[in-house]
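Only one chain is given next, in structure tokens, and it is the form predicted alone.
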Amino acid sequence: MDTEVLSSYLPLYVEAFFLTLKIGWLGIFLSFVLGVASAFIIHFKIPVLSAVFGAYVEIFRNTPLLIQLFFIYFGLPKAGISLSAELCGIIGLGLLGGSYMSEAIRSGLDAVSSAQTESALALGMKKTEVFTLVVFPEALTLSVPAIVANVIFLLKETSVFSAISLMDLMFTAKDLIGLYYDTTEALVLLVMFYMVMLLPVSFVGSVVEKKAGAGMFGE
């Protein structure tokens, strides 16, 4: 392995790393917003909307991100809607992640005991207060392990962004391998940067899960 090649490639990977990170976290933020909205609508069986969001969840959970990106990046321009590759990546990741986040949060909502809701209402709390102050915080706590797993999953899914010509980590690695055939060096840097991106999330996620679990059981 040539260290000079590694050092010469490093600036390209740093640039690609920050682009991947930006798109990844913006997509995750969008996925969380969509997930909360979908979970709320489906859990409370809001007429018409629950069917629409239920269909959204099933469609996006059961199709690969690559196909979704192709549809957004190559298909929408046929309908007169042209978006940048970066925005397509954010929207695609957000839509995919939203379907998974929805199921994670909805399972948390379903797991909240009805006795807690009844107790809160008996204390004179309004229904909106019961949901925002009692039900949703506990549901979110119960959903933490699934949410953390989804965040890690979505960050790894950024590896397909190269298919729509985004200069992310994977695109950079494939480009350098195709141009200079330094396969080992390109792949080593690719693995290193994905570890830099994912290991802190995994560590922080483990800490959050432990704290959430400790809070639930009063430890």
Given for the second form:
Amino acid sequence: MDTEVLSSYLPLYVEAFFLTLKIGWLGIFLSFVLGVASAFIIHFKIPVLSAVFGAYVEIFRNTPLLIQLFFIYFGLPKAGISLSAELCGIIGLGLLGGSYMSEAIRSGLDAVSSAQTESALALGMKKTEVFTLVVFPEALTLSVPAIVANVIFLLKETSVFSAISLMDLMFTAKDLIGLYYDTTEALVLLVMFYMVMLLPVSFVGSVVEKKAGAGMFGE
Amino acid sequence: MGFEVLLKGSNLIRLLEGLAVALKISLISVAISIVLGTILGVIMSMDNKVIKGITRVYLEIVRIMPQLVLLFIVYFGATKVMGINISAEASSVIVFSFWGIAEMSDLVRGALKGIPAIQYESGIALGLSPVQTNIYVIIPQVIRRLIPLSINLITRMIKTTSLIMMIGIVEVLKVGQQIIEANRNSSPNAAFGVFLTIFVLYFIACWPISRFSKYLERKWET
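Switching forms now, from the form predicted alone to the form predicted in complex with the partner chain, please provide the structure.
Every component of the complex follows; first up is the chain already shown.
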């Protein structure tokens, strides 16, 4: 391995790293918002909307991100909707993640035992209070492992952004391999940067999971 | 809207053939993953520190490395470092099995751990030998838990194999691109119709399987 090559590639990777991080976390933020909204709508069986969001969850959970991105980036402009590659990445990841987060939070909501709701009502809490102070916090706690798994999954999924010519880590690696054929160096840096991106998340995730587990009620 | 190109010549059939390429690779990988993953899962559930250490590193690598990165390492890296030339198809099967075995072994380990000790104890107390307890009591329950999860692994595998176009395998997306290119002048909007069709095709391939897995999960819930 050539250290000179490594150091000359490094700035390119750092730039790509921050772009990947930016799009990844914005997409994850969007997916969380979308997921919570959609989980509430489906959980409370709001007419019409729950059918729409139910279909959304099924559609995006059962198709690959790569295909979704191709449709959003290459297909939609032909129907008059043109978005920049970055925006496509954020929206694509957000839509995909939203469907996964929705399932995670919804199963948390379903898992909160009815005794919790009944006890809270018996204590004289209002229905909205029961949900915001009792059911939702517990559901979120129950969903933590699934949410952590989703965040890691979504950060990994950012690797397909190169397909819509976003200059992310994958794109940089592929480009450099094509240009200079220093395959080993390009791949080593690629692995290193993904480790820098995901190891802390994986570590923090397991700590959060343990903390959330310790905060369980009624066990 | 560009759907007309699909009816031209054998375009639709070519797309379906492209999908078949991806499905074939996913089914081979799933088969390997289920067999080897089950064996590894059983090994992992034994309390051996060395095995635990090694498998933890393996699972963590799979957990944090995007499959596309692994695909690049095997497809581009192996050729460069070891001088062996692995075809794109073989690289995909290697990478997706590497990933699938990890997923499957974790499921098996979880299912085995999830069987309460009282099941073993009751079996023994009823006069069954340890082998009989495993065959008649434990394994049927483990299989019941595992089947929905392994079916779910199939849909995840199908979704993941869409990545193979990134290492140059001509599958459904690549065929779609070729069709769009070839009809650039006659149907400039082909991208919409073709990519939407591929989107729907993937949905048709995955949705019934994931519904079935959910159905079994609910039916066998204990």
